[in-house]
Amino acid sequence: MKPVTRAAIATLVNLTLIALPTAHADAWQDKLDQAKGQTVYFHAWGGDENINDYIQWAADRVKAEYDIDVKHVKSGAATAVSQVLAEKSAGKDNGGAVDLIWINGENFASMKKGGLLYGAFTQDLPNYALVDTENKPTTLYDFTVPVDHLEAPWGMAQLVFMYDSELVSQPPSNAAELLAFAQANPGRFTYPAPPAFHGTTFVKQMLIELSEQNAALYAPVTMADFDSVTAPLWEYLDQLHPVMWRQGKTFTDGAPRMKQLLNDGEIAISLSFNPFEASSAIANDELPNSIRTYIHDNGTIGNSHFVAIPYNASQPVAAMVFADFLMSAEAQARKANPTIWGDPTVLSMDKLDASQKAQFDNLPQGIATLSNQELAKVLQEPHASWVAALEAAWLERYGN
């Protein structure tokens, strides 16, 4: 080759490499520009007022940097999938009212299986580059239902246990000691009962340590011989409902009513996917500070939250880009914060330059916070099936 085509092709490949990042930033670019003036519905549960003002701020943020109005209409993802779906029965394939759900595991399953979900878009967003996909394998993951960039990821939740330090001396360690506690204090532990979400995710706890995370909950669980796995969890659990809240015959409808026992002192233990929760509950005066909070020894089930566009959605280019500002910096630090919200943030600290970790310097951690490494022992969810073959097998035994 000649000296001269090589350098040709030298600058050309250069210039390729310069100018794909700029094509790149101009589709931005050209986004940012077609989202100026849109109002993008964000549907997303309002029953904490901490997170319904962190929303607000976003809101205001996007507002005022990309001239984005974000109205947040304050119901679950359960109402999104229902109202998207009506308006496939209908027919209305585009314009539909929902722009943006806060949404994750069987809801997305749902609806990605579906065929509800706009499609792949996460990978034109800026800021999901950010975004520690290597170290939080869940943000690929979504209840292992793999993500396919059809949601951004929003934040991190693991499973803890909150407990009133003044009636939990020693907090258990694993399900034996819990059952030891229960047995010791008839009536100050209780859980969810599935198919609410933190019920479900308290027996898959207990399932895979008691079944000393068999490969088979990995799997689908057609391929798994589900009474054999699932035996050691049943055992447990009937020997712990006795000495449950209520004798186990009855159970609360989630963990919000759980925070209001463990504030009652009806209870002594319960349950938060976020590791914060007792922090910011006792600086919001609704949980006294004797609460602490504890995880087992062998790491309890963690997962992401995400955020993610409906195949009809009228305002799909204002809902990216405000998607992408809440995996920003900026945003992801204040969501970190246990003051404002206390939500673990999706981002990689390696990926971020100098001012954007500046951010994340020096967030509060709070009193009853357990530190980086005590969390860093997270348990993989079971295979999505899993789920409703565990509610369908639990109500059948206690659901009567």
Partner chain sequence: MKPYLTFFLKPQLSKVGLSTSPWLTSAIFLLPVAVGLLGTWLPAFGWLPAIDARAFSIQAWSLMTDYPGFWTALKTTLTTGLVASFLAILITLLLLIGLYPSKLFKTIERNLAPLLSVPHAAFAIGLGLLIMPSGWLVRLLAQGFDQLASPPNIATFQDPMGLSLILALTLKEIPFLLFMSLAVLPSLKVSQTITLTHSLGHSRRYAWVWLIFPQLYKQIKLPFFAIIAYSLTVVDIAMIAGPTTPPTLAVMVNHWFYDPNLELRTLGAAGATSLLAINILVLGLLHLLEKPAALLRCHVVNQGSKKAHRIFWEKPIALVSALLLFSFYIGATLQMLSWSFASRWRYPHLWPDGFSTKAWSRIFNRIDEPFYTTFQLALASATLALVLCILMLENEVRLRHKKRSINTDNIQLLIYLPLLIPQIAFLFGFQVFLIQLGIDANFYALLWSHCIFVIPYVFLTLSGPYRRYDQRYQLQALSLSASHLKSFWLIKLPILLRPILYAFATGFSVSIAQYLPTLFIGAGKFSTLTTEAVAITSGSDRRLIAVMALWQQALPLLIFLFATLAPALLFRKRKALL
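Okay, that's the form predicted together with its partner chain, but what's the structure of the form predicted on its own?
The following holds one chain only.
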């Protein structure tokens, strides 16, 4: 047998490197061909008209581009997960009613643990290569749970406070100052009642601050001394509630109601999980021009949000194509526009070509949007298991 030369090995390596992208492209084209004419039932929260309009735009684009029909089922993630769980209990392991879910960390952890997810798929999506996994670790860990390619990152979020600058000259910079503001301005602050998402997020933010980022928050709640870790939170809320809107005897049911109260001047400080929301709302005449945004000095909770495919989806391949389109530069730039949705991108600007990057460079920022430097302090979400425990404890103390 003739010895294998270095030149022969180099040739073989080069051929392999050429073949891999080609094979990947061929495999993706096979998926596009397979998805043609299929219908994706996309279960996503439908409580915001701007977001609903964006999803419809994306559905129209994949219909035109890939001949895929997307039906927006306006239900929360918990409802969709319950549907999948019910189907599994009934032995319906294929042909399920849910093809794609806009999912949160708590439900992702539940589906992953229960084997309710389709399997790893994002590594096969062409636009996943554009995601900023290096500088945005929340695209790899969802509420501290490894994503493992089981869900596709769709957008970024960070808790921000919105305030009326005509009513608040100096916004609070931490939990203690927020309490002082509420005591000096009774009725001018509130937050949604958990388990409403924004309400639970506010409770988690206060717990992180008041416990000085206790390490126990980043491990399963069953491993912690829950009463001891959360004691500062309940002491704080006991002081805050009596000086809140309607003496804390009534809470709002979510972010839309909070925004309406801020617009009506009933409250002076509200909150959002979208750093662009204030500018977007001003542009859409939902809030006055005097609204501005701030975060606390030590940072605020931030995370990524995702879309996931259930294990028994009827059309998993078409769902992958739609998930890939949602990560495209075109879709991400449109979503980041505060006049459309204003949801921060998961993509890395360094991975985009010039034309793709220009779509982001040309976006309006709006007068109420903080700079990237001002938003740089991001606090990690507690472990997903803390959500249910905190909500149950909050309802036991303050629920009607």
